[in-house]
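Let's start with one chain on its own, the form predicted alone, as structure tokens.
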Amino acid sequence: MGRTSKEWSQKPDLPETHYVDQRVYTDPQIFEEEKEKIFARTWMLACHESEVSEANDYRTYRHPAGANLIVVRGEDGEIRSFYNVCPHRGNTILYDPSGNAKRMTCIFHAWSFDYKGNCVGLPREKAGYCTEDGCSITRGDLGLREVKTQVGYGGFVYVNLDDECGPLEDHIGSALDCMIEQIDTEPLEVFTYHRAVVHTNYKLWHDTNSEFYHDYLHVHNRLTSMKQEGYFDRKMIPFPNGHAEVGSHEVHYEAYGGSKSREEAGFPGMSGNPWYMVDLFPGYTYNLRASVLRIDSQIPLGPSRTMIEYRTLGLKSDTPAQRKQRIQDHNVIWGPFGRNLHEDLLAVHGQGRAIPSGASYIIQAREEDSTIHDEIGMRHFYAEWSRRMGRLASDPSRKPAARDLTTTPGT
């Protein structure tokens, strides 16, 4: 017998760390607070250095906090980021998503800027901004607003809107140590980029990446992983700042008709077909399957709308044969028409539609000694979310206590 509406909306008989109030996915005020308290104060992955490989290459980036940024490689080789805003009237400077510009020029009044953000072109400068007593405004007063930028962990460009933020390495910590040899020994290169706009909250996509009970969704994963020895022994490992590692294991691609080995197009220090995966707070995933590194980057567009960017990378030194192999391996699993990705998108879209149906709480209560189907990764994420937001994820009207921020199994 089904539950009544009253029963459907009751709090689960579980510890408060083991469920989430649906308002954290749907409330517009909570989303605005996330932009201020999380996105604007956290290192966010904007792009990869190979996307701005030459001097004066740029890429624009819609920051989750709402800012429009420019990421540009200078003539000195350094990558910097700026607000994509002219200091004169607040006009957008660069409209194309990427390109090469020795001078970044605003179309409104033709003010122009160099790769360091300096104002280098000011039409009728003396006629308009100087008096007999001298210039009241000079080019030095009119530079672009710079944003903290660091490149690392596989050559990815991270930005932080908070001028007082700590270094990127303090945020990441040791969360990526399991794959650092593979991604940091040789330069990487993006060879596939695509994105999807999904009508769901960004946390629901991150939830899907943070738990593997959902492997029942994937025919491919059930055969190549779930039915293989050692799958259920893998551990979910929480790290400070809300990050979590999904324990690595060997994938048996031959169980679904694939090639037995992908070593011909592997990564440094890797043999066989291992799979490494790390979820970074608040919404990034490093996913390394033998010959392909996939990065999921989320750009929330609203409480119920999310743009997900997918970048796939190989070694910059790939031979044509190795690159061809990587592309094929990517397309059959993770491409827009592959076996895996569209199933995840369908599932997360379904969650986004179902949550407003009257259900008040989302359960995250599986405990299996921190192994692969244990939902500790999700509980760990919401403990960090609660700490940063000053709201308890299971009851956003309350402030979290110390006991609400633990991810210890069984507590």
The other form holds:
Amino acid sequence: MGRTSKEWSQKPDLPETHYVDQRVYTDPQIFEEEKEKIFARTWMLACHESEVSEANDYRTYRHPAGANLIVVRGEDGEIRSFYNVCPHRGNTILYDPSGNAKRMTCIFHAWSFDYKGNCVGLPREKAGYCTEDGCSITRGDLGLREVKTQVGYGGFVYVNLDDECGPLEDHIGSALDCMIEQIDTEPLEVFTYHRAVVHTNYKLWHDTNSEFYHDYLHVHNRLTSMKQEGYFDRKMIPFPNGHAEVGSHEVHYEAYGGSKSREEAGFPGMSGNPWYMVDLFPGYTYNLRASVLRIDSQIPLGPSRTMIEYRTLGLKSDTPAQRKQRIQDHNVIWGPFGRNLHEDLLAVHGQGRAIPSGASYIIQAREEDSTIHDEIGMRHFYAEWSRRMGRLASDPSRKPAARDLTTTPGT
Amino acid sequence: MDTEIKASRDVQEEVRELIYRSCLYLDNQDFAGWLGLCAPDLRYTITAYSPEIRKEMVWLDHDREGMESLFDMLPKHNSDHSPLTRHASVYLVEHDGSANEASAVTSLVVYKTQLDGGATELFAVGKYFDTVRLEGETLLLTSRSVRLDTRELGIGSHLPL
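Moving from the form predicted alone, what structure would you give for the form predicted together with its partner chain?
What follows is the entire complex, opening with the chain shown before.
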């Protein structure tokens, strides 16, 4: 029987940790607060070291807190990041998304900068800024704004806008231990990159990566995973700081028409066709399906709009045959024409359309001893979100109590 | 008119017609019709160059069997049912009479029309690079490389372009 308007808008008769108020996905003020309280203070995945493999290689990154960044590998081999903003009149310094620049030179007035962010070129410097009494501005005053940068966990470049932030290791902790041998034994290399701009809230994409009850959406997963032994034994494991691991199991790729085992092109230390997946707060995911590592990193553009970057990686040492195999494996379910990615994006697109216009609460109440269809991954994310935001996800007008900030199996 | 030149022009015209027919078949989701234009040794790819990672990318790569399998599985998937419309302009056709082959370059624009309301938006631009073989009186597509300029494709698609 359908519900009346009053019934529909009533809070669910569930613990407050088991549902989310729709305003968390739609309110512009909450989105602005997220930029300040979460994205500006958290390590974000900007790119992979293979995208800046040579000295003076650079890559641009649109940071979710609003700053446009440059990631550059110096002549000393170190990777650094800077605001992609000329300190003179605020022009963009590097327009192309990647390239190689011994000097990063602003097109406007030819101010130029080196890989350490030093201003090394200032046309007619003395004529404009110096008199017999001295200089009002010197090159030393005009360096670029540098951003904290660390490389790790598979060679990914992480950045943090907060000058006072702790090390990356404190944020990630042991969340990626399940696949660290696979991703850190030898260098990786990005072989595809694309992005999707979707009219939805970024958390809805992260939720989709954090719950596997939605395997019903994918015929590929129903055939290759759900119908296979061990699927329902997979455990969801929460980690500090809002991260969650989805336990591995053996995938039977050959059960889907036209697909085959990925065993021959596995990652180091791997046998068979395992599937490792870790969701990292606040919006990026490591997804290792035997032969291909996919990284999702989100760049929220507004409360109802997000840009998702997809990178897929193999080993830098791949032979042409191994790389070809990885590409084929990737394309079956991932990429813009993959079977699963389109389905996932269609679903979050549908949420983005429906939630602002009619949903009151999003329910995340499945409890199955933290196994694969338990929604503990989402609950764990929102406990961290509530802690950071000082707002209760089930009622963002209220501050969370201590009991709302812990996630243990069965709660 | 020289007989060979006339024959070559006839082939060029038939190649154009084959390319336009291939678009109509896909627009109508008549996959059997589309496969009817293809040779047993068909190779179909969708590729793009990424300026972000400075690499060539392959997003779809199938032989004929792979395309048949893709089409067979389509009804079992959850797909966006908004139709795609292909607008093709054949720029070049080159006929190699000695090899009974022709190659063609076609400009491609793909639109997506929302089922709910009928608004049409641009989905992708790119080119077809086709190779066609003349077998008796029949022309068959032996390779189609869809080369995309567009790389941001929204929620993507289950359909070939």
